[in-house]
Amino acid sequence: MLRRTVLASMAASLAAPALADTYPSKPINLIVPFAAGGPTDLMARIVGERMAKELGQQFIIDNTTGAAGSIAVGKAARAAPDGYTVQIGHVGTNVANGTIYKNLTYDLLTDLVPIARLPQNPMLIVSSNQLPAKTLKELVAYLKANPDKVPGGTAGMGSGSHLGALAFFAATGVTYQLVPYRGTGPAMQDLMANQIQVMVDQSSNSLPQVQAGKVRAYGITAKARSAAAPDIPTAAEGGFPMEVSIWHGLWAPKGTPADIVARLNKAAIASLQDPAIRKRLEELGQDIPTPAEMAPPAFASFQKEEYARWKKILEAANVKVE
């Protein structure tokens, strides 16, 4: 009996590395918290396609929308921790929502395992071409003259565009109507059609529309002008200093084996080191993290710091959903 037990234990120990060596043996589900066409979806497709080449398996994009990404994150937190569910998110979905949504059924800092930090990009303050304002000061004056009458888009409470709007309100002392969408992709379509008139949006989503002349840009929320759009002044140059960047990342359900997390992290790093991928992301105004910043422990520490930072900001603004 003892001999059988020892043999069974030996067989199990030998099988474990073999199973790890075969990962991944099937497609990986990549949960995206917003609708197709927005900046997070774009990041998922750019990075996911390149990671798929590294891993030899396809990433299946799963756009799960609603509640500013909290539904998608919950779906990821409840998934089997086998390496076949990965969630992409950003500072809104995986940091701010922990303060905004009081009844989450999961903990953002403990129920998900950080895989890799991904690029971040500043926001652009943009409007419909039909708005009369031509400069940031003129936009602020227009909003002051029309308090809470101008509709502005967000991807929902806690989204990057919502956080950008809060920063804009704090910097300028003005407000506008916050119209929630299931992603900034649909919001951008309505901005171009003048169904909404203003938005503080990630540059990766809005810059192509600015360059195509479909919307107007007033400023970028960064310390310096972007190399991808040197003609757009910083918000500080426009008279209203504000610095806001939306970073992205990858997570897996708690309990996902460390060797699988390491394999995914390695694939993510290789993707962002690819010259073609770097060029494409930089053209969208993205700042690319170093491999050290992408490491799971470093990313986990960064996420905790950002959680504490935004908790103070959101509580001061009394932003919450019961």
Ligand code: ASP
The other form holds:
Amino acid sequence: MLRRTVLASMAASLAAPALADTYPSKPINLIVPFAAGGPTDLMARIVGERMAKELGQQFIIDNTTGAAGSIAVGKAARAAPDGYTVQIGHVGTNVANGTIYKNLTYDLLTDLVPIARLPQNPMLIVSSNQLPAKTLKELVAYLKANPDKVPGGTAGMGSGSHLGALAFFAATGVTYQLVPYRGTGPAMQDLMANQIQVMVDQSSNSLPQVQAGKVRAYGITAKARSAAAPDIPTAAEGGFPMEVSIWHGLWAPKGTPADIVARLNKAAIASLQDPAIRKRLEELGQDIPTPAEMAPPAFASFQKEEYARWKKILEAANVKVE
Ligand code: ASP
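Form predicted on its own done, so how does the form predicted in complex with aspartic acid (ASP) look?
Let us now look at the entire complex, which starts with that chain.
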């Protein structure tokens, strides 16, 4: 009986190749939790396009926006775990939101499986060119003179630009008004048009506009200046030390077969080893993780550590959305 079962299952496995042998046989849905044209969308497009070459299938970009990415992550957590849904996210969507949003219907650490860590970038403190302040000290004085009145962009409570704003408030003792957008792509459009006036935004989104002279940069939230922007002083050089770095990653719904996760991880590693991709990312101020840091178990531990670290910071700042 046992023998017959074994033979039957052997026959079945011969007839039906393992999922990973034929994977991927159709395009893969890549859920992006923020608006098109912003930093997460850009990361998805740069890495996704190169991964698609490795995998021989396209990624279909699905920009599902709202609630700083928590709607998109819920969609990914509930999707079929068949390798055809992948979610890109960052320290906001897949870490901070777990502490900030009290009504999430999923667990960030257990309902999704990490595929690969992706690059990280510091943030730039930027303003509309129309603001009179020319240095970080002048910006802080301006905000002090107009307490909580100056409109500043964020991609929602828990987004990178919100975490950046919190670091800015803590370091300077002044605040600005938080205006939520579906991503800092659209927020940047409004900053250039002086509809909002300040933002702490990922380097990959803001640096090209600073270099084009369309917005003004006051400082970078990193220990050292960036090779991509050697003229921009660190926030510490400007008198207000603060360090925030926004890292991205890829996840799949819990239950996605391990061999498929491994296949996707391999494609992600190959894409970040490509010299042309590295150059493009480095020009945007991104630091590229090593293949060892990108391995799913290493990335899972990193995500857990970051979860605990941000939980402390956010609880101390009493940031929550009921
Ligand atoms: N990552 C967001 C975006 O792509 C921005 C943010 O988190 O601040 O728009």
